[in-house]
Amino acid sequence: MTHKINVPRLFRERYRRILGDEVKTLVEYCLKPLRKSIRINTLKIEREKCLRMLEAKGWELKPVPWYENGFWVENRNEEQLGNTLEHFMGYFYVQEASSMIPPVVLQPEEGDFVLDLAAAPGSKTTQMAEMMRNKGCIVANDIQIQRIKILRFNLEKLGVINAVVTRMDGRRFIKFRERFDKVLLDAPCSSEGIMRKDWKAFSRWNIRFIKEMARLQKRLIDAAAVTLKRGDVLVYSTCTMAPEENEAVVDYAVRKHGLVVEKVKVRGLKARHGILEWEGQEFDKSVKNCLRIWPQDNNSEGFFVARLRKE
């Protein structure tokens, strides 16, 4: 069932020109409840004893294709996914299923020194840690006190000791040449594809924000390119659809810093590749490489995802 509030016009318009008629498909999943979504944390539990624990509970639980500890609740709501012993013990972590898509295309290994640029609450930060077996070293960064709080507080429970917290503003960390063997921006943005989350997103939304996060975008991506070390990668990713966000942020970083979009293939997902035309500025060829994951190809938030790679 689809619930009833005003999508403006100039959405639906902007999107019919990527889309055509699909994008009353869009609309349609924009405005279902979004599928709750676990990951298993195997810093504190192995999969299969959690996955045992959850089902004897009366959980049903569905893999998440393209990350082997993420698993739909098929049969919970999120007030008793978040109220449960095993949340509290950091057995597992509320994620949305596309939130775990960019440490995946990252792969951080377990000797990496990991910058995550804007770090917080930390979904992606504890995905790493845990991919990288707590071993290495993550630079887990924010600008907002209230906001590493909640940071801190997620690496505690889910037992990460392989990442230090830093408060800064990312756009400072461009003084910091060639540190890093991968790094992760995450990037705030005009948050589109969570609307699924919050309807009342849409009342909110409007052009103007989306120019102001793009040009954010720009400087927080000129610092991670610089801190990133030659031969290594950078994995530029939002919750939104707008291409003055995404393609057009990686078309910067291109032109600018001579990174190379590498082609991504990920298991399970259904993704689209980026487009390279947008309000006539015509985009790097190689942009076609991103991936642009719409809310109605695998019942999910709508993400976007680009590997990076400093030669």
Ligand SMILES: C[S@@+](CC[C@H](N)C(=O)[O-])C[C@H]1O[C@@H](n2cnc3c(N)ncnc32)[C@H](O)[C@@H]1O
Contents of the next structure:
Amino acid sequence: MTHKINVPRLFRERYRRILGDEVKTLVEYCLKPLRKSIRINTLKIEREKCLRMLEAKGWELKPVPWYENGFWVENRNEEQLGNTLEHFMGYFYVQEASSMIPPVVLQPEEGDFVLDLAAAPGSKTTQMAEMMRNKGCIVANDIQIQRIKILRFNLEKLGVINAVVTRMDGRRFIKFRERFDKVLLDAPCSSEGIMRKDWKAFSRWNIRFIKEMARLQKRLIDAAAVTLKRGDVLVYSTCTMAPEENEAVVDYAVRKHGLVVEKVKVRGLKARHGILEWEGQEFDKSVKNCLRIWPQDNNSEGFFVARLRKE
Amino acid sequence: MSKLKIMSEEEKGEMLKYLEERFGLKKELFEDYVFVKSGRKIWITNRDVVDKNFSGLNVEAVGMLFLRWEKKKERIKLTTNGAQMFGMHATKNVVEVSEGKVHDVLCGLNLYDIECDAEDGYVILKYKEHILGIGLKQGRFIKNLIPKARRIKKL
Ligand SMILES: C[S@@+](CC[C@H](N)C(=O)[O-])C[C@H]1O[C@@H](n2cnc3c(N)ncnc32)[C@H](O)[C@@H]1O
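Alright, leaving the form predicted alone aside, put up the form predicted together with the named molecule.
The next block holds the full complex; its first chain is the one shown before.
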């Protein structure tokens, strides 16, 4: 099913430079509705038990290969997912499959002191809490009061007790030198990768906004890099495909803070390398180690993920 | 959250006494947790959280809102999320919701004509092994206290 949506010409032209003719496939996928997926919340229920309950209702669940608690739901719509006892109980959370990747790449552990710098509405915070089995501590920060309300609601509903919610401009964390064992910066971005959820977003799409976001992302990654302890890991992710907001930001962090981009392998995920040149700017060779996930690669949202170590 | 302090052993003891008296929740269940107090609100978190460095941070919440503290015992209220975390261990003042009524409860409707041996006051609402939340019982009537935002839509 395709919709009558105007995909801006400049959008096609930009990605033709990376993808060549495959840009047609990109546009085609951008206009396809997104598959629904859920993450079973093992803070509140065992995975097998929840699966049995959902399957007994006739749900067709297909495992997301990169996260053991992630499942695509083939035969239910969003409203049907929400209006169930299991959803009410917080036994599962509706989360796009590619949004489960950044925590998998960060691998927070039980005792860690983790910072989630742009956390609302908490999809990744709650996933990390589950990975840490409610141990250690996650500082879940956001700047927007309304979004923080939703963040708090989700944390509590899913039974998270190891999170401390803060409301601050993420850039201010630059004052707290070497405080955290791990940092997730799931940055505010132009959200090209999720146009599949909101086609109207194409009408708002423009280069100025991308550039503005890129400036903010650099300030946020400055703070993330400074507040991370030496020897530890920062994951930078966005749900956009724009190189200005992705490779260029990682390249900046490599040059400015000496962060090292690590190679990552995510089970069952099709991803491409980071690109090494954009509009005449050449990036550090290590930027190749970033994961560039196009919507057509896994029939998901578009995503970008980089694992950076502070040596 | 301006003033935030860890609950003293004495206050914690009082709270656990209430939970045991009201719901039969044994104090050992809470050994691994830390309770943080801010006004009348009590939050539950783990031990790792309390020794972390939060200086300079603008903290809005710590862990999960667990209970609202009141001088009058009968007004102390466990939250829906607190009940969902520990309610399966409760041995009294638990009301079993029937199959036919569970959807109503999830939608936020009150319960009428309930026959059960729970005392008046706050009760835990349960369906099979699932702890739905808290209700306020007065005779055969139970007021549904599941927060609006948690309720599901009427089908
Ligand atoms: C992509 S969303 C985060 C999604 C979230 N990580 C999740 O998985 O649910 C980006 C967030 O950044 C927040 N944000 C924007 N500017 C910020 C800033 N300067 N400091 C902190 N957060 C900011 C927005 O309010 C938004 O909630």
